Amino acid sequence: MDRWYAVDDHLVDLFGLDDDVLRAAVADSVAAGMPQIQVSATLGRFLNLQARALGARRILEIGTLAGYSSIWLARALPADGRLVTLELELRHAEVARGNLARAGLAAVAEVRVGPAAASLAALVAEKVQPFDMVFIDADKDGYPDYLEWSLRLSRPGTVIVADNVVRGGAIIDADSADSRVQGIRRFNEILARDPRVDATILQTVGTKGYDGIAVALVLG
């Protein structure tokens, strides 16, 4: 594991992908005693392209913490875009306003306070416009959920971003007493077999440990 820190430490400093209000966002969530498992930069990094690269202009994203994978998502986003990012605690919705604020990006960022659940169905009663992107990171045992409110929220074309999905290999142990670890089996089963999405899972390794992410194409 020393290797993989080493390793993102280095690919972090070669492309630059740490900047001042990057830096201040997490200093906040350490100051606020939250748990430091937000997105690695390397990570933050490629939700940004893929969201360029979709020419994104509505991106959801269940699990906010303090706003660190929201200020790279919505860094990607044109002027009159927009992200909705749900957070389950207001304390950290909180911290996630000020750091989306310092990065001059809360005229684009909308924090949505209440259980991910409750807030996904009441965009859906709302029939807001389908979201060009989807980054889902919150409680593993409400993935399968998430899943299918991402889906209808979506349009044919929309990519989903799931993290944690390996989660240092024990998805393979279907007798798992973690809760945790059978949400994101029935997540990934789901995902394998839903007509409506071409995905795969991706295996990482780096400061964040062995884990992995999935990534799913909305079909027509």
Ligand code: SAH
Given for the second form:
Amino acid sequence: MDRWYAVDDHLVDLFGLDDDVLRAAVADSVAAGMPQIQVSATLGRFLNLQARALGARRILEIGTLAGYSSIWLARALPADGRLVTLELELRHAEVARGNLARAGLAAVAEVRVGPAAASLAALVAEKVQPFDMVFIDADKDGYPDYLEWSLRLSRPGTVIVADNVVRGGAIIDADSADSRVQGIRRFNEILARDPRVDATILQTVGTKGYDGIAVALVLG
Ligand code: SAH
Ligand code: DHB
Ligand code: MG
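One more: the block was the form predicted on its own; return the form predicted in complex with the ligand.
Entire complex below, previous chain first.
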């Protein structure tokens, strides 16, 4: 594990994956006593590159926390792009709004407060334009439901990325009593089998320990 952390530090340094705005976002999150579970800088950069490679103009994020991943995603957008990010906790959303404003992203990023399932239903009801990219990173029990809503808010070619889909390897325990593990297991099964997507999962190690990300392409 020491080596995982040292290599992540090395990569952050090598690729220049930190800056004043990101550091201030983390500092405000620490000051607010929020859990330090934001994506690693290397995953933040991956999300940013993925969005730019797609030419994404509309991005949906489920699970905002203090807006660290939101900053990486919103920075990939053109000036008239849109990030909609969904957060249950008003306290988290307020810190995130401050962090996004400091990052100069207040005009492109909208934080919606409430249970993600309700916010997702509202987006469908509003008949919003499909999103080009979706990042799922909220409560793990909700992942299967969030995937279903995300598909309704997608178009062929939309890329869906999901965090924490390996969970230290716990996902191979079919009998796990942890509802979060069961949520992720169900999510991964749908990604693997559903004809609406082609997908894979990459295992990751680093500052967040041993975990993984799913990447899915929505088919036509
Ligand atoms: N994407 C963030 C980290 C998100 S942590 C980053 O990398 O910077 C998960 C977030 O999901 C927490 O802020 C938590 O409050 C939120 N969350 C938990 N349950 C939720 C729900 N039902 N609906 C919306 N957000 C939820
Ligand atoms: C937790 C949630 C996350 O999204 C994450 O990346 C790491 C940990 C958690 O709820 O513990
Ligand atoms: Mg996560």
